[in-house]
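What follows is one chain in structure tokens, specifically the form predicted on its own.
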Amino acid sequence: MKTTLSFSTPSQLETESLVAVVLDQADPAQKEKNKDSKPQLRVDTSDAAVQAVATDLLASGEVTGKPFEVNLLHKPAGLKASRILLLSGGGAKKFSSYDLRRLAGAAVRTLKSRGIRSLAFVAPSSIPVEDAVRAIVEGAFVGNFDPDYYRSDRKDQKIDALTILTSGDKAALEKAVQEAQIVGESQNFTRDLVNEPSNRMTPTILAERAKKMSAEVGLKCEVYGADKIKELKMGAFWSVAQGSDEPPALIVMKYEPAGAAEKPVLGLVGKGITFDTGGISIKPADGMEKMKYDMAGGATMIGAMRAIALLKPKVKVIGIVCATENMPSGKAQKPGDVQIAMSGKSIEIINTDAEGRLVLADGLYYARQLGCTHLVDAATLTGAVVVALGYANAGLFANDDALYDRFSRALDKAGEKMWRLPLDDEYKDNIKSTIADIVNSGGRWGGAINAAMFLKEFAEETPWIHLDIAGTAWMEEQKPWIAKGPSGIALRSLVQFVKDFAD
């Protein structure tokens, strides 16, 4: 999608469709007191001609002003645009760049479904200009993605050109557009990896995609197979891989910019289970087809490394993805087995479906061996996090408050929702083993926390963040701003987190 800035007056721009945001200016407190009060709707622009074309509609009482309400007007009087799309953003006092990002996605999805190929989005004046530009671009790219690759009747629906109508410092805004486009493209790159079925996204193919991407953007990338995994004594990782005929892949991507300090070195570690049957502790058949998404954490790290390489922050970053299938076979590990991780810790296998933490255990420890001073892992790790937080927030765990505060600031800037869960010492009792150092499954209660406590054993004293994205890496249903399917969650926050380290 070609993305450009325009400093023209919105009403004077010739375009297939002009998009403007409608906000309710009413006082929320007064609305709460008087449930029958009417919304005070206004188009968020200083262009009087754009405001005028919407006046009658907004005054008619037909528009409620609720978020994502859509009104499309053809041949609007006083405008050079062929049509204008009015998108409601809810109350003005609460409207933020988070909401604007989703509205941009909704605008793209609304218009492309009608065969429209280009649009011009009026940046709302209520959002700081650079924030608005970034949100519009990122949201538009997310909205332009559809996962129906293999349909023989797939319709060629996409927006080819996006124009953002704004004002301000041209150089700063062009930089914002460029950076936002890199982030949006990288998020869709991640979604593309996750979307592929497991027969078309084996560990070997995932590694090939990572190597190809790395060559294109200037990353160092090494891929190791079973022999190297065994040589490194990654017993936890290998215990999952041993049950599959597909060879595993240890993917290591390095970003080492000229002029960066020796430290910090940020480690981004991703779970890359390209298909998860549950192993011997096999999953129910219902819904198992979705388990192609179990490599979403790994895909996110590959996509993040792409964006980092193109954005060029002055900080060293190492991306590690432990990729394998989790299959039941005569070679597969069994409940009751004891495995020795790379760190030397012994692990009693209680449930072979708790495999993601096993590959991450060796991935985290290996990142430390490579010199990483700060760690972030991402994984579709537990169903328990979905029980706890539903599909709105990812689970966030941290062993270091300062690192959590830094990541929390990145979340706010990136506009992603995550919720911190505890890592209190009391939970450690849940992963004690009578035969080994720890068990790989602490039982049903507090399952997401038990999994995080397991990983903490391998991060040890290294400042570390764990993101459990099991409930947010896949959109269970289509939303106005995003298609059903892979979401690319955490990429924007990870990229912002790395950029902030370089500032």
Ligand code: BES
Given for the second form:
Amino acid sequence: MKTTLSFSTPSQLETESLVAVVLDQADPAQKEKNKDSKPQLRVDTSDAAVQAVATDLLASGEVTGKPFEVNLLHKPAGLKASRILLLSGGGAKKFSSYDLRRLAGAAVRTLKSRGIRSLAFVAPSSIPVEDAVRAIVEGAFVGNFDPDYYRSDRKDQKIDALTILTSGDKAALEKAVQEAQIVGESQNFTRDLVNEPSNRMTPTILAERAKKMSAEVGLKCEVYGADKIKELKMGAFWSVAQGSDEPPALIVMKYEPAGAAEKPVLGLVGKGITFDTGGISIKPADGMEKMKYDMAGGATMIGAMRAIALLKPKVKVIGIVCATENMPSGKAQKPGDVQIAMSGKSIEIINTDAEGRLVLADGLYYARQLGCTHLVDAATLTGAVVVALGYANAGLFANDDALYDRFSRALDKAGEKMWRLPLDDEYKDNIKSTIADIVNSGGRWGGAINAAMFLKEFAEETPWIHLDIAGTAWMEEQKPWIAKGPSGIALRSLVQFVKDFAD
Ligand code: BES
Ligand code: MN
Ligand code: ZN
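Form predicted on its own done, so how does the form predicted in complex with the ligand look?
Complete assembly follows, chain above in first position.
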């Protein structure tokens, strides 16, 4: 999608479709008191001609102003645009760039489904211009993605050209457009990887995609196989990989910009299970097909490294993806087996389906060996996090409050939602083993926390954040702003987090 800025007056722009945001100016407190009070709808722009074209419609009582309501007017009087899409954003008081990002996605999805190829989005005047531009561009890229690659009847409907109508410092806004485009494209790159089924996204193929991407953007990328994994004594990672005929891949991407300080070195570690059958503790057939997205954490790190390499923040970053299938076979590990992780800790395998924490244990430890001073991992780690938080928030864990605060600020800027869950010492009892240092499954209660407690054993003293994206990496339903399927969650926050380290 070609993305450009325009500083002309919205009404004077010739375009296939103009998009403007409608907000309800009514006082929310008054609304609470009087349920019958009417919305006070107004287009969020300073262009009087755009205001005027919507006046009658907005006063008609036919428009509610609820978020994502759309109204399309053709040949709008006084505008050079062929049509105008009025997109409601809800109450003006609460309206933020978080909402705007989603509205931009909704505009793209509404118009492309009608066969329209270009749009010009009027940046709402209530959001600071640079934030608005970033939100519109990121949201538009997210909305433009559809996972219908293998469908013969796919319509290939895409918006080809996006214009953002705004005013302000041209150079700063152009930088914002360029950066937001990199982020949006990288998020879609991740979604493409996640969308592939396991027969077309083996560990080897995932590694090839990471290599190809790295070559394109100038990252160092090494891919190691079973020999190196065994040589490094990654007994936890190998215990999962040993059951599969597909060779595993340890993917290591390094971003070392000239002029960056020796420290910090940020480590991004991703779970790359290209298919999770559960292994010998096999999963039920119902819904097992979804376990192709068990490499979403790894794909997120590959996409994040792409964005980082293109945005060029002055800070060192290492991306590590532990990629393997989790299969039952004559070579597969069995419940009761004891494995020795790279760190030397012994692990009693209670459930071979708790494999993500095994590969990450060695991934996190290896990142520290490579010199990482701060760690973030992302993984579709537990069904339990979905029970705890549903689909709206990813689970977030941290062993360091200062690092949590940093990440939390990045989440706000990136418009992603995650919720911190505890890591108190009390939970440590859940992963005690009789015959080894720890067990790999702490049982059902607090399952997401038990998994995080397990990982904490391998992050040790290094400041670390763990993102459990099992409930958020895949959209179960389509939304106005995003297709059903892979979401690309966490990428934007990770990239923001890394950028903030450089400033
Ligand atoms: N990949 C799954 C977690 C998952 C569940 C991801 C649902 C996406 C959607 C993970 O490897 C797993 O199987 N976890 C087990 C852990 C249990 C055996 C301790 C789980 O959550 O049931
Ligand atoms: Mn599993
Ligand atoms: Zn898994």
